[in-house]
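Encoded as structure tokens, the following chain is the form predicted on its own, with no partner shown.
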Amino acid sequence: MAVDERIEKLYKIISDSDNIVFFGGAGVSTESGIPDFRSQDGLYMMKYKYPPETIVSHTFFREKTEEFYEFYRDKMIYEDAKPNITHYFLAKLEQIGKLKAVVTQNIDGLHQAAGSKNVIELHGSTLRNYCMSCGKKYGLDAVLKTSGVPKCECGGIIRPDVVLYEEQLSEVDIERAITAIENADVLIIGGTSLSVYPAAGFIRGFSGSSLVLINKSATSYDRNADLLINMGLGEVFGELDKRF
């Protein structure tokens, strides 16, 4: 099927449904200048004293907190990043009553910045931080505009409200994501290699009419897709945005 035919088919799928869920990964935000982890130019390919997946683990945070924050401030926070066409298009679909939820593995808050309301952040958000001792909530500045290990006024360590390696996802977010996917007629998966578990496993509960997979590279789930588009999300949604 030619590219134009695939986009036309996706247009029809979206037009015919008012019960769509979008499940997205790092590829949603790469066009906003936020690098992913696993691509050729991703964080995993860069050279650090420790592997990035080790640095953003619970153990490393606990044992080498200052080094964690050095990496976190440098490579995990993108204060100036703006939503791109994918974020805005999904927000538009929600506003016109077609998209019921965005389930994201990203921690950048760009879906909300674009106007999406029902966003399920499986891995948390860099925009939220809290004191590990008293629970007081902090914004981004508490981490970004400090050096070393950020401390609460009570003396406790402030940590990002993100899910690190070795940590469990929120039970509430898991339930919300699974319920949204199971109840959807159309599931659009975009910008993810589907290699991060347990999040990637949630899509197995989908039993609706159309499973759409949009990703530049192949995934282990390609054979399950009713519509497979190996293109960048911005290119696909940029074309569709003109029609809605």
Ligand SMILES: NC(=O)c1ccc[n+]([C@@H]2O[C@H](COP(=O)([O-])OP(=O)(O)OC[C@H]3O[C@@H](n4cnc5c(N)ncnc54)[C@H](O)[C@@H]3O)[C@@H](O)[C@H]2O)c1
The other form holds:
Amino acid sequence: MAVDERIEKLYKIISDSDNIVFFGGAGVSTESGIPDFRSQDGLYMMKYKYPPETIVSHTFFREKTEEFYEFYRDKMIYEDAKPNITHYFLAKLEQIGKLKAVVTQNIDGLHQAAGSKNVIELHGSTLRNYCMSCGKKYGLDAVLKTSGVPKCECGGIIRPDVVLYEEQLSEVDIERAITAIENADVLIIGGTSLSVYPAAGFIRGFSGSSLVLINKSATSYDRNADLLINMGLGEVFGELDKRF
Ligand SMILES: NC(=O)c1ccc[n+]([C@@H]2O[C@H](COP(=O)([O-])OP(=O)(O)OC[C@H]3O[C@@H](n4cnc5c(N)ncnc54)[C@H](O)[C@@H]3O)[C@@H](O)[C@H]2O)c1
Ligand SMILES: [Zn+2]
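Can I get the form predicted in complex with the ligand as well, since the one above is the form predicted on its own?
To see the whole picture, the full complex is given below, headed by that same chain.
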């Protein structure tokens, strides 16, 4: 199938449905200037003492908190990043009653910044932080406008409300994501290597009519897609955005 035909097919799928769920990952935000993990210019290709998944793990956070924050401030927080066409297009689809939920592995808050309401953040958000001792909530500035290990007024360590590797996802979010996907008629998966579990496993519960997969590189789920588009999300949704 030629590219134009694929985009036309996606246009038809979206036009015909009012029960779409989008499942995405870091590739949704690369066009906002936030590097993903596994692309050519992703964080894996940059040379660090440890791979990114080691640094953003529970053990590393506990044992090398200061080093964690060094990497985290430098590579995981993008204060000035703005939503891109993919975030805006998905927000529009929700607003016109076509899209029921965005399930994201991202922690950058850009779906909400674009206006999406029902966003399930499986891995939390860098925008929320809290004290590990007293629970007091903090915004991004508590991490960004400080150096070293950020501390609460009570003396406790402030940590991001993100799910680090080795940590459990919230039960509520798991339930919401699984329910949304199970009840969806169309599932659009985009910008994710589908290699981070359990998040990537949730798409298996989909039993609707069309599974669409838009990703620049191949994934282990490609063969399950009814429509596979190996292109940048911005290119695909930029084209469709004009028509909704
Ligand atoms: N923006 C963020 O919040 C952010 C950034 C980096 C990592 N992370 C976290 O790291 C983990 C990484 O897993 P993942 O699967 O989300 O990311 P990943 O890096 O493993 O995979 C990203 C995928 O997106 C594709 N891609 C990149 N840009 C694209 C584009 N413009 N259009 C289409 N496809 C594109 C790549 O080919 C790759 O397969 C996640 O748990 C996530 O929470 C989040
Ligand atoms: Zn405190």
